[in-house]
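Okay, so here's just one chain, in structure tokens, the form predicted together with another copy of the chain.
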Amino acid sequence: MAPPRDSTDTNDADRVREPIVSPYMPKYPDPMSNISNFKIIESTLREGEQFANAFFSTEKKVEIAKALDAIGVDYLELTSPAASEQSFNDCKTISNLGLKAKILTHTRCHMDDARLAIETGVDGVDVVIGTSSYLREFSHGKDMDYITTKAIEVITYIKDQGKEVRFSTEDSFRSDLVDLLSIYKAVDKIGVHRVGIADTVGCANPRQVYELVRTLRSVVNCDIECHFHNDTGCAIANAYAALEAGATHIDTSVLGIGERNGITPLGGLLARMYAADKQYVLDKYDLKQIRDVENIVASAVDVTVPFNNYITGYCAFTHKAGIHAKAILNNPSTYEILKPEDFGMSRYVSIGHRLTGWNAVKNRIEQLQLVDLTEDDAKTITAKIKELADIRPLSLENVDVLLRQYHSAKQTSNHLNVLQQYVNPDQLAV
């Protein structure tokens, strides 16, 4: 585990702490937050198999989670060895690779389940039962007093197996608070090693997220992992104010994968911690597998990586307003909090439009290197695009077909006349 960015040496806690330098860092450290000290348990091949068109092969199943490892998260889940018998052996097959991530299976809190779970050589087991009241009257029908007992006697049991083991309540944020606070303090007394929330059905907000993490915390000394369903747009904030309050590990999946419209998805969770904490994400983590890795589930899956996907969704690092292009031509930092670079992408400011500004243009008549092109000549030349663009936008080539005319046309003073020739883009096709 790599340590807090902020650890201080504990012979010298007298010394003024620095301030984080990042301006979207706190000024000083919060002791309790995670933000800069958390695990990702990448739940593809357990959450993401439950994706209405998610049937995987033991062929692709071993690709993804080969994949996956490449870029570096510290577990993969694994659909639970009681669904099939494909399912059984895909746990022992994935547990036979030699991946540096350690491998888990999710299984209901039955004795059945964990010993199928342990007899596939996986390196830990996440439990979960439901305890919501919603689900106590209509899905298992359970009290509180059962749930605790077969909870210590399954955590026990894979315990003394010598595995890492997780116990996890489902939709937790409708759970009663007193059940939930005496059941994780029942197992963290037996020592299981982390325990989970769950919001199943995807209704938490941060606040709420903060607030019961933040409890939650007080109550137990194991890690704390959690996992938030998307289904009103919260996942990736969830699991940001969580690690803020105190949680350790996140569930994700790639493009977030899952039971409806998903869970908090990889590419977006690592995208909000770069922005948290840039060093840690990049020393951890190889954030330019991330495209791969979506590539290679979006085809499984025969879905489309989303227009507007984070990260790599295409017009991610596209910038298009004038006042936007002239600032990010003079320093990107100004409308970018992602590098580019740093996820193998690559930036376009898009300037043949009708929001196009004149700085934007200048650019790209130095890039052509049309020097002796002043900036009223840019500004010149604006007016005429965001004219033309009234009609169609124009292509860069459109645009630089404009610029080498006017440029020309200079040499013998005859540029503004070349300006009113055009009329339409279409006689600017390359």
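Right, and the form predicted alone of this protein, after the form predicted together with another copy of the chain?
Below you will find a single chain and nothing else.
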């Protein structure tokens, strides 16, 4: 993580143009931090299938898998082949696509599931079992001795087949710490590739996450994967805290879809990590592909991309207030920590409203190449826009009509009369 840049130089030619993330970022990162060395396990085709509206045909799964692979995610996690015959066949199909991403499937800690997973040809198996008192009593009914014995049996079998294997506890943050550390140490000892922590009910906060991951990092040598549900809105923050504490892998889904409120959203995580180590993220992932996969998934599950969605929401790079607009036009870094062009997006300065400023209107005049109009003209037109926008907001097309009419009338010195004739935005209809 780079230290904050020195922005005290007053020479305009040397002015900092790149975003300064924060003067409060640590100059030296935590020695255990993996902020600049993490992997994404993309679970839209597993966790995402648990979303209320989700039903993915094989063809749609293939389309999503290819779109995610184009971004450069490290792993794709698929629904357990034990779920249904089609799920089994889909695992085989996607495993045979020749994608760059490794293909995983997610199974119960059960030998029958493990054998089915191996038959599909996946690169690895993500094994899970509940360890909280709630799940042990009301779900599978097994004690920790049974869980440990079964985990060792299943992991050993999968490893013997030459496959990557992760062992995760379910409902980790409501499980007893001694139980967790005991079973993680046992599976680490037999060579599991990753252990997983799952905030299954979304109850954890970043401080709890940091402390648990940091403790686990001190007792196991293998990688650490984290899976965060978003019931209380902490999924991205928890993922970031986990990486700071030494986690190596984060589970995501497109638009965050999944059980209930879903999990860490892929786009949101990449935005957060871009702000932490921009070059690492740009070098590893094709951020311009995010919008495409979100549109594919949104259409498939019959939802719209939220207006305030990370990166791709239609408001993400829209600037409205006059003070904001002026600063953005001088230097986008004043109000943008993410560069829209790095994500294949564009910024938009909204000007057809009562909060607009003359600098934004002047910028639109320049875009339209209305070269005869001065700053005084821009200020005059801005006052008219505000007056009309008190009735209702103007579209950009409405504003353009007003600007062009004013410009044309200025050739005959009739421009002020032109403004007076407009008393209602509807008169500017294209």
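Positions refer to the first chain, counted from 1. Here, rigid core means the biggest group of C-alpha atoms that superpose within 1.5 Å across both forms. What you are looking at is a predicted structure, and each value in this text was computed from that prediction instead of being measured.
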Original post:
Quick one: core overlaid, is residue 58 moving 2 Å or more at the Cα between the two forms?
Top reply: no
Original post:
Once everything's superposed on the core, is residue 37 shifted 2 Å or more at the Cα between the two forms?
Top reply: no
Subject >> Core superposition between the two forms, C-alpha change of residue 49 at least 2 Å >> reply: no
